[in-house]
Amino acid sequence: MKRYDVIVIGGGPAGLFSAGVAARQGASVLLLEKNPRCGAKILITGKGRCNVTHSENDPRKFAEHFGRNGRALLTALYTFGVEDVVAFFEERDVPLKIERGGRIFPEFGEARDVQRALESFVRDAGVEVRTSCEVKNLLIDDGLVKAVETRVGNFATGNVVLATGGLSYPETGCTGDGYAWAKSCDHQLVTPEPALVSVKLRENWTADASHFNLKNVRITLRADGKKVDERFGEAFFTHSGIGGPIILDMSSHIRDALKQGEVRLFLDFKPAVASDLFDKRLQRELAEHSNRAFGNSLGKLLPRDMIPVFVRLVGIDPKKKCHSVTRVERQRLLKLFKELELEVTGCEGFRRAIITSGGISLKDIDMRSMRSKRIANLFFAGEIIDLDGPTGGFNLQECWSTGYLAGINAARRQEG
């Protein structure tokens, strides 16, 4: 049975990074990936463009985006932070650029360039990569992982890095295997749930308005009538509801609120203008198009595809002349623009979730080294850990940072 200093299980961003870093420290490293090629999930990140990190390079401010668990990420961020990630990719001919919202993308390329850079990183570092190699179990004796059992045989090891991801996008190989292995050696698991997901609405007209982005809108979340969250930015309607950056970042609050009762969203198409001022704008538009049919009068206020939806929802006869629109009808139109009410019926599941919330409890991980508190030669990296942040490159940065820390410390801890 061949022996390696470090075996990394999972060829996603955290696993690739852990393996390459460990190998550069002089360790003999085996990377096991059950897919035919590493980095499957990287290819779909950022709509195929892969926003590799976020421009917030202050570790403490960056960690705040991960909520109550964020402080646990500080050592990893100080060890390998945003500037380190940017330097890593630019040194490998993947120049980056900052886009709207602080997202950092490849300047000229796409996700495939990120995938290729990581593959060349592990290859040049001397990592042995075995793809289409499914792991069955960790073989533990006397409180240590002695070997990794796979469908093609067993491999002995001094240390193991678990970087198997969560449950989101299971078609990329994220099927929760690492959770089961960790639980089998007494690690606590915070119940995994879909995170950064679109939501489903009771309204059946959203498919008719799914052809364009809603830019610079404000969405307010109310649960049982109480305001829970509010976001400003970009969203879009889907065939079954609403999605986009605002909704993704709000989805964990929506998911939790649904467990308690009724949940509604209120969409403001014109958040920069107070309701009374926008009402005056509507009066001017109706006056300017006094003899035009109402259905043809909203071109300056709405995208073309959204006009029929608004006309239908407001309940004004589209053939009615603008000068005949009553004050009551105009107030209904104003409410649609400033407070369009949407009833939430649920959140999308793991098949459409960008990341997983929950995972291996931070109580069972020494976050200064990413080492297990239960098994002395077991390390964790990436989405498998109970850490999840908003959209915009935060979660990939967590993969790079924890992957780096796990790789460094796994390589340093050589077991005989």
Ligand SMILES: Cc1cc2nc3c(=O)[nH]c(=O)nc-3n(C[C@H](O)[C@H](O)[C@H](O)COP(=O)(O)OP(=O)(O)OC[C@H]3O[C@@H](n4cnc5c(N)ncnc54)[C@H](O)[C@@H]3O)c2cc1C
Second form
Amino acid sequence: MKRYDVIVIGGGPAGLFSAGVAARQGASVLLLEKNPRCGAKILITGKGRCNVTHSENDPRKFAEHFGRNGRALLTALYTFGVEDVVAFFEERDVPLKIERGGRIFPEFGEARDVQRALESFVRDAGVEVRTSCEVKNLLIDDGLVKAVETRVGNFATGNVVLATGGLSYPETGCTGDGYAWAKSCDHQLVTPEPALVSVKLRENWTADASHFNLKNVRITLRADGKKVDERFGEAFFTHSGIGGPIILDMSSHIRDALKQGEVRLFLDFKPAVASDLFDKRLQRELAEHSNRAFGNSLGKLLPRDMIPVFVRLVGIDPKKKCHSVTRVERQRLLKLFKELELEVTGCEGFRRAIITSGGISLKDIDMRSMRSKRIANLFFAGEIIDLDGPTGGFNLQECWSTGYLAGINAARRQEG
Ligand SMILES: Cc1cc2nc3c(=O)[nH]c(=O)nc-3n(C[C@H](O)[C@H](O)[C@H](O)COP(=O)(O)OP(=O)(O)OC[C@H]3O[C@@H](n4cnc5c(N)ncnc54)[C@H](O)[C@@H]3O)c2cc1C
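Next, report the structure of the form predicted together with the ligand; the form predicted on its own has already been given.
Now the full complex is given, and it begins with the chain already shown.
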């Protein structure tokens, strides 16, 4: 049986990166991926453009975005941070640029270019890549992983990096396999939950409004009437509810609030204008179109496709002349613009979750090396770890940083 210094399981961003880094240290490295090609999930990141990282390059501030567990990321971020990622991709002809909200994307290319750059990185570093090769188990003896069992036979190894991801978007290959192996050798698992998800609404009209982005809106989350969260930015209606960056980033609060009771969202389409001023604006619009049908008067205030939805929700006859719209009707219209009330009935599941929260407990990983505290030659990288960040490139940066640390340390362990 051929023996490798390092076997990396999972060819996502974390696995590809740690395999290349370990091989560059001189280790013999085998990367095992169950899909026919590595990086299936990379292709769907950032709506096909891949939000590679985020411009916050102070590791402490970056780590704060990961909440309570964020501090554990500091060594990884100081070792391989945002600037290192930018340099890595620029060296491979994928220059990056900062976009709105500090999100960093390929300047010219798309997610496919990121996938190709990683594939050529592992190839040039001399990693042996086996795709369509599903790992079935880790063979452990005397407190060490001795071999990896696959459908096509066993591979002996000195070290293993587990980078099998979480449970989200299972069609990309993420079925939580690594959790079971880690659990079977005494690692604690923090219950995996779908995170960064769209939410379902009681309202049955959202499909009609799902064609366009709601830019620069404010959404307030209230649980049993109490304000829990409020965010400003981009969202969009979906067939069964509402999604988009601000909803995804609120979704963990929404999930928690749903466990307690009634949850409502209040959408302000015009957050930059106070209610009384916006009421004056409505009065001006109605006066300007005084002899027009109400249904044709909202063109300056709303995207065209949204107008029929608004007209239906406000309950004003669209044929009614604007000069006949009553004060009470105008107040209803004002409320729709400034405080559209939406009742949340649930959150989407793993099938459409951007990431998985929970995972291998940080208590069982030495986060300065990514090495298991239970099995001396086992390392972890990427989404499999109990770390979850918001949208904006934070989660991929976690993969690059933890992948780097795991790869370096797995390779060094065999040297020493
Ligand atoms: C729609 C969508 C958009 C996203 N957009 C962004 C974004 O723009 N920016 C950002 O920062 N993050 C984004 N994310 C999150 C990001 O994609 C993940 O954080 C990241 O892919 C996790 O990388 P990973 O290597 O840990 O795991 P994964 O990418 O999940 O890779 C794990 C790999 O392991 C393989 N594997 C699993 N089990 C086995 C087995 N038994 N044997 C062999 N191989 C196995 C899988 O096939 C898979 O290829 C997005 C996620 C989704 C779903």
